[in-house]
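This document starts with one chain, in the form predicted alone, laid out as structure tokens.
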Amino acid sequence: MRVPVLFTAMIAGMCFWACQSDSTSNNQMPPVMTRETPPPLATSAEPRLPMSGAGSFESLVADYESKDRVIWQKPGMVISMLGDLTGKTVADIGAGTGYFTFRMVPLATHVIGVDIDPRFISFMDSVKVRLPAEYRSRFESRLAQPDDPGLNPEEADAVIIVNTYGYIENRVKYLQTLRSGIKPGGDLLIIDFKKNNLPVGPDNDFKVSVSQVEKELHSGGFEVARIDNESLDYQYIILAKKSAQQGE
């Protein structure tokens, strides 16, 4: 489906200005990217993400780029958990519209927005051309397969997976494949929805408990470094490290 040009331009503008709206928690942002003016929560409806993959592409984009999301998902705080990204390559798995991807572009040397949906790849590419010139060369979109993120061996210093983990099939095998694309000692940051009755997020069928994620990370070759159940109202944050395995 082709997204109308006017609609794409409007939402792309939202993506770009959103990159400037939540950076107070990260001192690495250059001055032009440090404005933070979060809008008030809407009173007519709860903030939300799509409950499933159904609906038009325009609806998906509008939901992913909702003005309320910056408040409940706190992207600046989440990204800061990766520490200093200067000189690093970061991959955003399940990048969608690039909500997190483009917020990392000013911070890292190379940011890869990975998605399995060609529509989102095209969308991120349309946003790229509106970035400041010094940031365009830092961003790359990459079409992946459901069972393979498509990273080169030891390509990424850090990987972030937001609102996507529960949709991955054969997750342990996927993590093992992903592990090969991360540098020794590299970080994996997973943010997903708690298994509660929440006003945002998917059905419980697509939610994975923290304890289950821990088990799968261990089986996939990662060591859990930190679990944060408090910073986000609706989600947990898990920071893991690529563990050393015999023969490496």
Ligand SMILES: C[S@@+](CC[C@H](N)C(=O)[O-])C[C@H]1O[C@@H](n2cnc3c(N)ncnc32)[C@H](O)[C@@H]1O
Second form
Amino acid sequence: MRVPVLFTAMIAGMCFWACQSDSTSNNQMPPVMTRETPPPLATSAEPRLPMSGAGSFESLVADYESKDRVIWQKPGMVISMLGDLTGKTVADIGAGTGYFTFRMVPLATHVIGVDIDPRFISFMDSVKVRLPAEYRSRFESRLAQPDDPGLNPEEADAVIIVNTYGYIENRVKYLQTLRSGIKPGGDLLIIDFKKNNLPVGPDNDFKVSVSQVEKELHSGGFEVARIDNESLDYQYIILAKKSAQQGE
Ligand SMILES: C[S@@+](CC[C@H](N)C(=O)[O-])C[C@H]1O[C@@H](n2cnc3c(N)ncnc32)[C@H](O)[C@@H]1O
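Go ahead and give the structure of the form predicted together with this ligand, now that the form predicted alone is out.
All chains and molecules follow, beginning with the one already shown.
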């Protein structure tokens, strides 16, 4: 599906606007991050999930690039957990519109926006052409397979997976494959929704608990370095390192 040029320009503009800063305001808006197949409606006793992103690609894009997202997602703070990215190659797995990818472009030497959906690859490429020349050459979109992020051996210094972990099937095997694309001792940052009864967000069944992610990381050949349940109201942040051992 082609994304209308005007719409793309609007979203790219929103991205650059949002890149300016992370708000720390307490006036938080609820996260949406709607899945393409919307979860079942809650019963009348429960809050209903927002349905604004269900359906079209354009509404998914608007959801992922919502300007309120910067308030609860705190992308600058999240990215800072990877430390100084100067001279580094970073891959964003399940990059979507490039919400995190394009925020890392000014900071790293090479940023790879990985996705399995060709529409998001086209979308990111349409944002790329609007980047300043010095940043354009740092960005690469990469169409991947659901079971393989398509990284070259030891290509990435760091990998980030945001709001995507639950979409991946056979995750231990996936992590083992991903591991080979990361340099020795490299970082893996996973951010996803807490498995609480949040008023909004994906269906609870779809979420992966912190303890489950920890277990899978260990089996996948990673050591958990830090778990942060506090910095984001709705999400956990897990920083892991590629371990010397391959996992199980
Ligand atoms: C909810 S979106 C998150 C997008 C982006 N990370 C963000 O936070 O705005 C999930 C993304 O993961 C992609 N995805 C789903 N399964 C994937 C897989 N196995 N490998 C890579 N990307 C995947 C989808 O196409 C979609 O773009």
